[in-house]
Each structure stands twice: as C-alpha cells, then as structure tokens.
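Given next, in structure tokens, is a single chain: the form predicted alone.
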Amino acid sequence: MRFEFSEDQQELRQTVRGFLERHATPDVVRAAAEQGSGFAGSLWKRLVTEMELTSLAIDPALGGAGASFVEVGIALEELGRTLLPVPFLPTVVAAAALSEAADHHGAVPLLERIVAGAAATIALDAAHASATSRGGAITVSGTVPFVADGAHAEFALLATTLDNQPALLAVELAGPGAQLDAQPTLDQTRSLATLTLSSAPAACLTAPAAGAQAIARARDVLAVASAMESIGAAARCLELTLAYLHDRHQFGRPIGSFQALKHRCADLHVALEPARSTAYYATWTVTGAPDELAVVGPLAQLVAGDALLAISRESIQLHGGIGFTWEHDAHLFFKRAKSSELLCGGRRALRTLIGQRAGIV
C-alpha cells in the first residue's frame, strides 16, 4: 500500500506555511512567548477564523470542513515548525474527543463553539479531582496540574471519575467552581496552569460503560498530535542547523564540509526519517485504522519526541558559542522538547505502554 499526500493536502500545507512565514516569524514568537502569558492571541483568532484550522475534522453539519486527522496533523506540523505559542494542539484534540461524543449530551454545543473560535484544553490525567451527580446535576472538584494552554481556553476536557466510573467531562473556565492559575515552566512557549475544581459544574460526554475506552482514545489521539508538533519543530530545527553550518565558514571553509559534522548531521536526519513516517501513519491510523491507533499512537509519539530531543540538543552543539545564548531560537526547540516529554508522562512509561499493548511485555 502507498501513501502520500493529495494535492488538497499538499495545498493546505502550502498555505498554512506560508501564512506561518509571513506572520509567524521567530520576532513574533519570541514576543508573545517573553510577554508573560504565552499567547499570541492576533495570531490565534486569524487561525481560528480566516483559516478555520481548528474546525478541519468537524462534522459539516456543524460548521467545520469534514476533513480527516491527516490534514490536521498536517497543521499541527506545520504549527510545530515555528513553536507558535496557541492552543492549537489541545483544541484540535478535545474536538477529536468531542466528535466521538457527538451523538452524547452537550458535545454538539462545543464542537460549534470550536467551529466559532472557542479554545478548548485537555486534562486527561485529572487524576486528583473526582465527580459526583445528585439529582441530575454533576459537580466535580479536585486540583489538576500541568493544564496546557488553561488560561486561553474558554472549556476543559477532564478525564476523571464520575461515581467511582471513568468519564470525560466538561468544565467551563470562567464558571462557578473553577479556578485557573498560572506555572512556571520551562517552556516559554507552551503555557500551563492548575485548574482548582470546587464543586463546579460539568457535563458528561460519555456513558457509563465507555468511559474508559473513549479516555484511551483521546490519549492516543493527543500522543499523534504530540508527534506531529514534534516532527515539524524537529525538522525545522534540523534546517536552521543546516542552513548556519553551510552560512559559518572556518580555515576558508564552511563548517559543514568537515566530515566529522556531516556525519552527526546524517545521523541527525536518519532519526528524523522514521519518526515522520510514523506519525504520518499515525494520523492515518485515527480514522482509517482505528484498531491500530492503541499502539502506532504511542509509538509515534515515542520515536517522533526522541527526534526532537536529539536534534535540539545537537542543534545548540553544533551551534557553538552562540547556540548556548538566550538571544539564539536553539533553546526553545530543545524546552519544547522537554516539556513535551514531561506532559506525555516520560519515554520509560511511554515504552512501557507500548509494549503491552502490541503483547511484548
């Protein structure tokens, strides 16, 4: 079987890169990331409503473009490349989540507010906060950590238990009960918050007996979101890399002549190589091969973070003296490296899952 892009594809890729190189430059990055917030909320609300990028996966009959995961991934690649700080990647995966609950109590409300521009974020690990219903009506409380991108969402997608049983709930940010508050992190251009939960509203999007399963899903869904961000933020440190060794010139020479740097730049791109094509079958798997999403979704997210890892940390070597300055871009894809790792739980708990899934361990 053959895989490649088709010309609409290709063409949503061309656009939104150069939308991204016009606008989103490293100037532009670096001051929404320094401004305290971590936002680039112009940015965000032309992506949300000239190019309609977070309704891509959405059901027509709401309002979105009824594409698959591929073309969102391909904007979340593409969003990975210039580290952009907006909640894309949390909003397009609560809208996956949503779409499985399309047919459930008030997920069809959200998904139009996502096609009208709402952000939405994830916390699919809520595992110090609970739910209870009296009545009719559900409450939930409980802290949650490591929120990404809370403070520039209007809603929260939280795994958590709803009478002792796995459910996915939504919380409204700005409503009763709900607390969010800024944390430090080191990664400048992802922003993260704890959401303090006090008997605060929430809605179920799942039934009793699927909760479970429609948590997994949205996990694996996130995993292949992760790596696809990770791929175009590694492939495009990889060619800032390229492009100063070519530009840096010693003994009369360009750097990237000397054979010792050209080949830890080649190991460099073999890393690359395979995590592309993982995650690009990955994105596939969401809709197309659903029964493999449990294992390709992890694994695309192991093998694409461990790109990413090697090349920013090879990037600010083979930088030299400059590459290790706060003023050079080198820095962020290596924190943006990091804290992905860290939101994903870690590569060892990402092999462990991995492994007993696919029936190795």
The other form holds:
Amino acid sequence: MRFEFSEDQQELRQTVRGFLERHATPDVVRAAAEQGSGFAGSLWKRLVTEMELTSLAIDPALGGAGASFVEVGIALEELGRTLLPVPFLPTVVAAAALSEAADHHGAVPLLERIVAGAAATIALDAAHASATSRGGAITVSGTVPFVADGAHAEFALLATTLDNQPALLAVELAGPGAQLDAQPTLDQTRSLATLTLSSAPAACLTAPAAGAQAIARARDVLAVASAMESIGAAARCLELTLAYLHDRHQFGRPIGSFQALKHRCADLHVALEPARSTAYYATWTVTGAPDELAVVGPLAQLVAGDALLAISRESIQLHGGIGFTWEHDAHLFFKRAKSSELLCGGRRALRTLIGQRAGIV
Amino acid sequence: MRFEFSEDQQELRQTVRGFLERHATPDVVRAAAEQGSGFAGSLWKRLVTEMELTSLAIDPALGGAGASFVEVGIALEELGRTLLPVPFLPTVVAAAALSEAADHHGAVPLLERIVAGAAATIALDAAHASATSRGGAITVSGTVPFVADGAHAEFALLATTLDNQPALLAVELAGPGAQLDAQPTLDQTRSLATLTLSSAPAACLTAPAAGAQAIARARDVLAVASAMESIGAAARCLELTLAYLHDRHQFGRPIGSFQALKHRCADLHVALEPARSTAYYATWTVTGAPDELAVVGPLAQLVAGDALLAISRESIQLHGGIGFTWEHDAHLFFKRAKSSELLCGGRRALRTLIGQRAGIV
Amino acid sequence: MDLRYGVEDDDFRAEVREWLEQNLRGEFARLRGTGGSGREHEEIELRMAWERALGAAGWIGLGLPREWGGRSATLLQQVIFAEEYAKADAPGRVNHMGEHLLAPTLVTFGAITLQRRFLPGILRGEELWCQGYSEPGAGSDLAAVRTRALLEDGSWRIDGQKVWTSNAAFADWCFVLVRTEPGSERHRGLSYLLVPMRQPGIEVRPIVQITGTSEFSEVFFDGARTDASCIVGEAGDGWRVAMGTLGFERGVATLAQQIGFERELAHVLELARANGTIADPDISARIIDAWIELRVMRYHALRTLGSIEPGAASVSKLLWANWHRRLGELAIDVRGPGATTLTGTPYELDREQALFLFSRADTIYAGSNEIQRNIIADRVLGLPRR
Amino acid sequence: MDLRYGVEDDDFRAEVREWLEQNLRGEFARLRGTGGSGREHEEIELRMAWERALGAAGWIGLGLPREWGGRSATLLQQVIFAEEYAKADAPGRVNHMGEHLLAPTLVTFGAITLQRRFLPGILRGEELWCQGYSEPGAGSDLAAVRTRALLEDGSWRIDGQKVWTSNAAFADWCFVLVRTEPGSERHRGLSYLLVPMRQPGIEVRPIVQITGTSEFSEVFFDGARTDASCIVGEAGDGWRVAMGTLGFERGVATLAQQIGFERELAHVLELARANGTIADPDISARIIDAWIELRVMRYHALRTLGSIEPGAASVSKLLWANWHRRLGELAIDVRGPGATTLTGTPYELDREQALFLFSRADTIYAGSNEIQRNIIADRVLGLPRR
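Please supply the coordinates for the form predicted in complex with its partner chain, as a counterpart to the form predicted alone shown previously.
Below: every chain and molecule of the assembly, starting with the one above.
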C-alpha cells in the first residue's frame, strides 16, 4: 500500500502546472470567460495536441498514453486550479466511458478522434431524451439542458433510453437533427449549452442489459472528475486568500495575524486536506478498485464540493470589499463552487445517494 | 408601544435576584441537585410563602397579586439563572391554565391551594393516559413519563382524553390510584418522575368542546415559561464564561484577549440578545396578545433553547479542562440545555410546528 | 411593557399610507420596487423627482425638530413611516446619506450657518449626498485615512482617494473624512469636510461588482476644492464627528428593512411551492428557519429601538447581514440547476441570482462582520484588549 | 499510488487475528469492550494481566527495533495490528503512555542505561506509565510549567502539581516535565524526569468529570524523589524531549481508533432503526454525514500515515475530536426524551449518555481545538504571528 503519487505522476503534475502557470494566466482565463463564450480555444488546442492531456488514459493501441485515471485526475486538479474554460472534464469522462465500451461497435473511432484532438461532452440524465431503433438505424429526440462545453465538442455521449432500455448513445453535434444553443452562465468559466435533438442519428455504445450500469459508472467517474477539479480550485483559492492575508495591512499589521481570521483559515485547511485525500482515493478506485467507486465517487464529489464552497465563500469575506469586485478573481471561484453544486443536483441529493449505496437508508 | 419593563417589573426583578443571590447560591443548588433528589425544599418554601412568587399572576380575589404573565416570566428568568431545583415552572404554568379555567368547576380551590403554597405539575402529552366518567365521577388511567417535579407537587394537571374528548384534568398525586416514581436525571437540577395512574379519581377543568384548545394554550404558555427560564440560564452561563476568560491567563495574557475566543463570545451574545427579545415579547403575548401566542410561544422556546445550548456548549470548551469537571458548574448549564431540548421533542419538531402554524408547510 | 400601538400611531400610519397611495401613481407608479441595495442604478432620474415629491410633502427629516423643517416625529412615527414606505414597495431612497447621516450630524455638530445652508436642500430632496469615509488602505481600519486637505487661499484643497462610495455618480455633495494635520496619526488630525462633487478636481470611477453592476464608486480627489467654512466641527475633530454619524440610526431603518426582507422571503417560498422544492425537507427547514429568524430580528429591533448602547447596532448588523446572505443561498438553492444559466447577456441576473450574489456584500460593507464582532467583544462584553 | 495490501500484510493480519481469537478467551473474554476513553475505570486488574499477556506474546512495541525487543514492524503492520485489535473489541490498553509515548522517547533521547532499565518493563507489560505534563496554570500554555525539581544528595527532589493525568491511580512510573533551573522562563530550564509513582512524596487525587466517573487525576509532588540518573536528555533540554514525544504517533492510532468509531456509529444507526428516528430526515442526514466523514477521516489517515509534516497531527485531532463530539450529540438525539433519565443512581449513564458527555472532552484534552488551529495557522499556513 502506498498513497503517494509515483515519480512519473509527480512529474506529470509539475509539467502540467508549469505549462498552465505560463499560459493559463488569470488574464487568459478572464478573456476566455468574458469574451470567448467560455472557451480558451487556442490554449485548448495546445493542451490536446502538444500536452496530449485528453489521451492520457486512452489505450496505447489507439494512440493514447495508457495511463490510469489517477493521471487524468492530476490533470483535472491542475486545470481546476486555473478555472481555465476548456472542455477537458467532459472529454476525459467521455473517454473513460468509451474505453469501457471499447469492445463495442463505434467506441474505437470516437476514442481515436479524441486522441486526434476532438472535444467531447457527456450528458447523463436519461430523462431528457429517448431513442428508437428501426432497421438497425437509431435516432434520438429530446431537449437536454446544461450540456457542459457542448458548444465546443464534436460529439456527445448521451444517457437515454433506447427502445425503453437504458443505453449510452453517441451523437454527432454537427450532424443532422442536433442543435446546440450556448447559454450565458452564472459561472462564466463554465460553458453550458442546451442540446435539442430531433430524430438525430445516434450510435449505441452499450449492450441492451448493460446500459444502466454503464450510465451509473459514467456518472461516478464524472463525480470523481468533478471532485478533482474542485480540489484544485479550492487549493488555489485558499492560496490566494492566504497571500492576501499576508499582504493586506490594517491596524498596523497584516490582517493574517489576527487570530479570529487565522482560526477560520485553519478550519478551511481542515476542510480541504481530507477532501483532497478523499478525491485522490476516489481517482485510484476508478481503475484500482471499481467496486468501491459507486460509494466513493459521489462521496468525493460531495466533500470536495463542500470544501470549494466553504473556501470560496470565506475567500470573498476575508478579502473584504476587494473580494466583492468583478476585477478580483475571488468571485470566479465562488461561482464555480455554487454552479458545481447546483449542477450535481445539490448536496442533499448526493448525500441521500451515498446513504442508499452505503445501505443506511 | 413600549418594550421596556415597567418600574414595578424592574423592581420585582431586583427583589427576586437579590433574594436568590443571597440564598440560591451555587452550593445550595449543588446540594439540592446531588442529594435532595432535585428539590431545594426549604428555599422553595420561602419563595412561595415569603416571596409569594407562585401567586404573582393569580386573581387578587383568590389571594394572588393579579400581575400579568410578564411578571411570572421575570421570576422564571431569575430562577433560570440559578438552576435552582424547585417546582416553580410547572406550578406557574398550572396556575395560568387554572386561571383560564377559573369559571369552571374545581379550578378555584386548586388556585387557592397554590396561593397557600402548594406546588403543582402539568403533563401535556395526551397520549399517555385516558379517562372515563361514570355517574359524574371521573377516573383516569395510564403511565405518564417525564412529569416535571412530580415528586414535589400536590396535584397534576393532565392533558388526556375524557370519554374520547380532549380534556384537561386535575389529579391528586397523594390520592388513591396515583403512584409517583422519581427518576434519576441526566440534568440533576431538574426533577422528573413517572406517574402511574390506575383508575385515579380526577376533576375535569374544561368544557367538552374546549379541551383541545385549553391543552394547546397550556402548551404554548409552557413554551414561553421554558423560554424565559432558558434565557436566564443562558445569560448566567455566558457571564460566568466571560468572567473566566478575564481571570484565566495563558501565554502571559488573559485568554479573553485572544481574538478567536472574542469573536466566538460575540456570536454567543448575538445568539442570546435576540432570543431574549423574543422571549420577552412572548411573555407579553400570553396576556397582551393571546392570538399571537400559538406562533410566538414555540418560537421563543426554540430560539431560547438554541441560545442556551450554544452558550453552554461553548462554555465547556472555553473553560477547557476545568469546564469538564463535575466540580465546576459549566456542565449543569449544558445538561439543562440538552434535557430541555429533548423534553420538548427536539428542535426539529418545534420548527415544524412553527412552520405549520405560520402556514409555510 | 406594552407592545400595542397607540391611537395616535394608528392615525399617523393611516396618513402615511394614504399619501403614498395617492402619490405612487402616474409616472411614479413604475418606481415601485426599484432602487435599493444592489439596484441603485435603476430609474435614477425619476427617483430624484420622487425624492423632491417626498420633500415637498414634508416626509423627509421627519425626526428633525420643527425649527429645522422637520416634524419632530417620535422614533415610533419614524418607524411607521419607514414601514409603510417599505410596504408600499416605494423606491429606494436616493438621499439616504443626506437625510439619515448628514442631517443629524449637522444638527448635532454643525455651525448654524452650515445648518441653514444644507438642511433645506436635504429636506426638499434637492441636494443629494454621498459619503467619503473608506479608502483603499483604510477599510476596517478607518483611522488610517490618508486623503489630505489643506487650507489654501480661503478654501480647502483636497487630494487623495475614497472608495466604496454609494451614489457618487449622481450626488451633489460628499461628506468626507480627511487628514488636515500633516504628519498626524490615527484618530488625531482628521476633519469632516463638505465637498461639492461637480468640480474638475473630482473624478468618479464606478466599481464593477461580482453582480456585473455598479453600486459603489471610487472617488479621486486631485486638487478638489471646498470653501473654508464647509467643515463640520473643529479642524482636527473629524473622528468624533464621523463616529457620531454612525450612532444616529437607532434602529428605524432596521425595522423598515425587514418589510423588504419579508417580501423577499415570501417570494422564495412562493418559488419553492411552484417548483416543488418545498417538499425537500432541507429546503422547507431552511425556509422555516429564515421565517423564524426574521421574526426574531423584528422582536429584537423593537426591544432595542432607540438604543444608544454600544454594540446594539453591531448586533443588528450581524443579524441582518448574515440572515440576508443565507437567504441568498436559500433562494439560489430553491432555483436549482436552472440558476446556473442567465436570462441574457451581458451577465443579466434574475432576482434570485442577484440576491445570491449581492448579499455577499452585506457582511462586508458598513462595518464587516469581523469589525462588528470586535466592537461587541470589546465594548459590550468588556473582554480584555490584551 | 497503490492502495492494495500486499500478501505479506495479509499474512501478518491473519497472524494477529488468530492470536487475538485464541487469547481473548477464558477470563479475558469479559474484557471485550472494556476500558478506553471514558471507561478507564473498568476491569483494571484484569486489563493489567492482559497487558502482560500481550507483552509475553511480543505484541508490545511492535515498531521498535529487534535489538530493543520490538519486531521492527513497518508502520502498515502497526496499523494492521491496531486495526485487528480494535476489530476484536479487545480492551483499552492500560499502558498506552508507556508504549507509544515513553518507549520511542527513550529510544530517541534516552541514555542506554535508561533504555535497558525501562524498555523491557514496557514491552513485557509489567511497568505502567502515566504522563505529567499539564498543570493548573499550564494547560494550553505548556511552557508555563512550574513544578520544580532540584538535585539533592544524588537524587531529584520534586515539588509541584500536575493535572489531567490519565491512569495515575495505577501507574508505576510517571514521565514528568519539570523546571530544573530556578528562575528560568518558558521553554528554557525544563527537564524530562522519570519518577516512581509509589512513594510518600506523591499523592494522586482523582478528578470527577461531568460523567460522574474519573478518567484523570491531579498528581501532587511534595518532596517526591527519583534517582539522579532518571532524566531523559540533558538537564534543561526537557522541552525538546517533550515535544519529540508528541511527534511519534504518526497516524497509527488514528486508523485503529476509527474501528471503534465505526462500531459506535453502527450502534447509533441500529438504535435509530429500532426506535424509528431514522425516518426523521434530520437524523438520517446526520447519520449519513457521520458515515461520510468517518470514511473521509479514513482516507485522510491513509494518505498522511507516517507523516511528520507540521500540522498533520493537528488536522487529524481536529477531525476526530469534532466528529466524535458530534456523534455524541447525534446519539443522544436519537435516544430522544428517554435520555433525560438515568438507568440508576448515583449517576449511572447508559452508552449514549456516556458518549454524549464524555465526548465533550475530546476537543479539549491532548491539545484543544484552539491550540490545534494555532498550530495549523502558524506552522502549516505560515500566517504571520504579528
């Protein structure tokens, strides 16, 4: 048993962090968020082609690096620190789902497209659309809200019903019958779109009896990915806050020397570090202990989300007036925190799910 | 509109406080709690006969002082500060219920007994006993738990059903068919007993159609009384804690000068003072605005209970090791707080009740 | 203790209600619900006209003595006016600073010439004021003020910067705390000046907030001028005057504010019923708690109305700021995932989104939570400073 | 990153489990569930015999090098032993202080003669130890220690008072932090002495706690004596030695403690199901949260196992202390009104009542929450001291 990241994993982190510190600067993030409808396009291209981050965990036979989800988690965490608006999270979750369906018709070419640089998205609430097959041809219809980075993705993995059976489908977003409407977002670093499907052609990625499980598993992987992203954002937000507490002087001393603020920061650290441990543990289970994922995935998402919310909330307060300005980044973290919570259905729903899976309720 | 207490009311408070500071000292309270099965008997006698506190709000025609419930509330608050184990609260709530039933057969002699010095108790959960009438004679049977100060009272007012109709009955505790078993208590300053009734003779204090309302109103008055008692205890507990923070030195300074502790004390003050305002308002509604009582009574009980719990909890923590000893009084307040919460059915039940009465749920 | 309103209070209430009903009509009808915290940018011109209408009818400076043009109204009557005003959903006042902060300051500390010069403009609703206290380096620590003023040729010359100034964009005048003794430190050497806003030496730059709107501004003084007589109290006495300003409110606005809070909470409840989230035990518990706490705030405001005890204002501020911030979180949670997208660009917020974001400022401005706790610990609880 | 146990770990676990199963039998069977936090008074004599049985089988001082009589066990093996021990519900250890605090201190700082003299007694479970650090005036501020010791005629003479000493009533020896340089202040001039408990100069007075039981004692030193050689490290070096003691634990006990926590939580859940309170959304939410947080504590303990980073122990302490205190509140709320009366006199508490009351101490002893937050703020977050 060893919890530490391997040397390779630590090196990966340093490489990604170094690249992002050079290129994903606050100005770049801000410009993409405010002007680019939530998409840092040119930087995304470099992350995908130069850094090859989206193919980290894809089979080497398909051109990927064949790493585990732990490596993907590291990249998610580092990107989370920057709040850079790129479709990394949905793309790697889609890649994970596709990899597990890789023996299935249609998954391999999609993975190859991700390796070649395509972004993908994933929408896992089966209630919004339904599909039917006729003579081997599948079409899907419905209106799917809150599709993450939909406007920048080539295709979507869609949880839905196919002839009344749960199934995971792939739909081309530029194809016939698919229409994407980008939405302005509360959290401008997160791009969302509404996807309207009118008899859009689709490919099924799951066997008839295995759809429900594949959807559930994709959701749990998404939860882990979200946890890692949140941990990165929370850590960065706390660092920025601590730096401000060092710099800002009132009453002739740095405000970080006031004990009431110190104790609150200590509590934030105590929220963050165990959430980090949980998120790391969860990333390991994706590949290392799939049986544990159903509990640990939502659990990691819950506690990482709580940590990010607590830290970003206090960050605004601890910054005082400046933390309430558009110009300062504190609000970006706070908005990311709240929108992450709202989009996962809220803390209560997550808790109930965990309680059910743990056999408590 | 004036919120301040009248001069007479302020004088009453000073008189009661002065008496209790002289006589209800921590040693006296401790001795009664630990040895006297929760009853400071000789001091109770003086409170009743010398101070005439239980007859404050009883009709002058019956020998009482004819004051409003505000005066009773003041006495409750002052007794709450001391945690003195005496049956004051159930007696004055019984007196209030009897006064409202005063035109009814049987209430007047009971009020006269209270004026003469009798203690009474009151048990308002109608689920524990039931009564039947036969030829004008009423008998009641059942097992009633958690009867406050039952062991020291002469008679009990009992919410129950009489021939399947809600009714408020009076039962002689030393009479036939009534058996009291005093229980050892978590909060030793609060005496509790189990009352077992086997066809015990009883008098009905309510008209057939008015029983439910009289019971509900008695409960709301009980809630107000409990709120006032809690406010007194909370205020005293906070005072003791602040005094300790002044006296105790660590790291070469009084620990009360550490800002983290200061801010927590400020939050306790912010919990206490509005709860106090609410409790005062509620005592006024008993006589002054009976229509508001159904909401304000439970509301006052809830927030006063919350304040006492928060303050007594923090009191132990802020005292450090000494606050965890039997010898120090901090735990008496904490145990009082928790047992008050448990006996009223818990904060959630109170909140739901308020939500219903406010028309929210 | 008697918490009933007297007959004269009921009469006064009827008079206020009647006037508001008769006057919030015509073009003023569309002012209902405009302005106020987080929406100061709405309908500025028309709200200025409304302010003049209030002044003409004698509803400004109610509590001031009749000799100053006020009504010598009791504190309870002031509360009644403010409550009825809020119940009518009448617009946010554009001259809160002038009426409630500067006017009583002038009455208490100002020279009679200043009172004669400035009170009528405030009471007629014709001269609007803003406050120049905070600076980039003097927020919680107000005594660190560095904006300086020197008497030159019969007038004050002012240089420096103020920040978090509400309504700076349309105010006519600003009351400013400045350092008039070069080299002085902390509370000493400060003065309280009255400075005209429309002059070349003053530049106002709006601060964009996390809502995307601008409630506050930075105000830059670069050789700004005001007449030598425009000083309240003596030179060097500014700290005492400024602190006096903070003590005048005495709870009137708090009670009126709660009317608006009730309306906001009712809206959240309505929304929770409409979208079914009221069935979520967590949501319903939070709504009931919010309702309970709002009642508690009301009882507490009634008990402390008129209080000049140290810390009373701090308790009140902590209570409402934390309550309102929690209401923002509740509102957004009732909205659910739909709250992650906006109704329009650029950054157009709906009611719950605006409440959620704007209420983050409540615990910061007008004395942060931290400052209020310091005041309570030191001045009410008497905990040792060191 | 690989969180699977190795085959050798599984083998070791099987060995431990087997031994416990074979030995927690006969008269030792009734020790299951006895002792531990809040129940140190239970079955003292038999638990001493059990300690000797553990020693005879080589289960004490697992992590010590073989040359000292240990097993040179890895940290993970120590965790496995502690976990299996907890899973077997084996009794609270009477010599935690000797094994986990003093033994590693002797190995790191002690003279070889002291090691030879004291380690065997600990490893055989024959000599029991208690800790003499806190004093009435030196709690959170340990450097304010005033108990003094002077060398007289070849031995230390000790005068003063210690407090909050666990197991003082039956310990054979005490490791004591004392001031050996008269007039010295704070961290200077302290020494770390080993003092026999059974002597006329020592008086032990139990402290009755809010549970009515006695977990801790006051220890009075009035001319107590110990041999001049019974000092760990140099005279004057006591602070460094005592602080070293605090760093040895490195997370092993934390993981084992969680086994007991799981058992307590399972019991609360069982009770909530039995009495129907699980249907209360508030109770079920709190139970799920407790379950979640316990898992989080486990993952965090695994990640930080063996960590000597400053603050790691503080995070762990804050986590478990707050969790356990909340569990106590949850347990009593699940019990409901019935928890207001006791099962017997004098002050006989049931399981939930004892948990509820005893857990109030968790956030105070062994470094209060406040001290842990200070450590994190200063040493981990690097916030300025002034």
